[in-house]
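A lone chain, given as structure tokens: the form predicted on its own.
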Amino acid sequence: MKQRGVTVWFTGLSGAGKTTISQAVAEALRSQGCSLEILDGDVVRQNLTKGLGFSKEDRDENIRRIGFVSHLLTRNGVIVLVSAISPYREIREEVRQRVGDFVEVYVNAPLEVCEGRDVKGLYRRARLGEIKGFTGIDDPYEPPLNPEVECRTDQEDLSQSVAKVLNTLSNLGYLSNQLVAIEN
């Protein structure tokens, strides 16, 4: 079965659950033989965009580069799962236009919940002034206005979030209905 390529873009604050949900979606898709790639913001910054800082210009360039790779993979029939804070609405929209087959997933959790999940200690360091320009603290996060999926990770469990993503991909014609039925 030839699959249709799509970029599934998980955006949200640090600690909202982007990586967790994208990894669970990847597991479900791989179990059904789907061809996919995961582009995680932290991993991309260590490799593809090493050397970029956290100014607005550098963040935008980071997202453009991820978007470029996503576009190449998507047009070749790969499902691309991107997990990146991508705080600015305008650059996310630019990437959407470039990629075309694009599904935005807003991984939404209140700031206080994300701070409570802060396994890396980044929020604490930002609150102490050790990290400047930290998204949600002293740099803005612009939530999507019309995401295809919204996962409220403070109100739903992982399986519910995964089901929302898979059902949306199916409804938009990226997955067969059999795949979604198996996962639900």
Second form
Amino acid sequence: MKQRGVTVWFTGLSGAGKTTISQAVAEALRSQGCSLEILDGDVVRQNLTKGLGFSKEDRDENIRRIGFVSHLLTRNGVIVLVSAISPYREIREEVRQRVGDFVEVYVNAPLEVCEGRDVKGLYRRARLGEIKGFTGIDDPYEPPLNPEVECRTDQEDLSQSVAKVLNTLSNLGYLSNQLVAIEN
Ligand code: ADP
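With the form predicted on its own done, generate the form predicted in complex with adenosine-5'-diphosphate in the same format.
All chains and molecules follow, beginning with the one already shown.
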């Protein structure tokens, strides 16, 4: 067995690097023949959770549905890479309990850095008041207290972040060591 099912949950501010790191991790795993799925917050909100907004209730429902699908896949041996801001600690913990095989990756860069990147132009719009309840600006982000991995994307490069995730998956027994050795 090359892999065991696991949900790898990337949480962090918009622009912190969740999508970038999860895609690079996916590429590395795919090249080794792993079976995986990506659940990206932006994509999920266009189908699975279409119609939900950004109130606390809707954000929690968004995460609960992603967690439900992650659980189904995980228990069937898939590596599930979730990238979603998921700003609230309590619902992340709820999903962790439900899924069981759950690795939390805190994708961390200071707000000023994320805002400076402004990948999608959303911070600018939030500052102009065109978007209300934007995480980090006028809505809270509750950082994980004990994430399995922390990627400081303002201090490390993408390959370092990817290596941290792969090494952790290996150390926790989700990947064979051989697989990670190739990545390093
Ligand atoms: P998120 O999915 O968290 O909203 P994105 O992955 O869409 O964030 O955007 C993160 C941006 O930060 C990208 O433009 C990416 O190239 C850049 N970036 C700079 N350094 C890093 C790093 N070490 N890891 C990930 N992304 C980085």
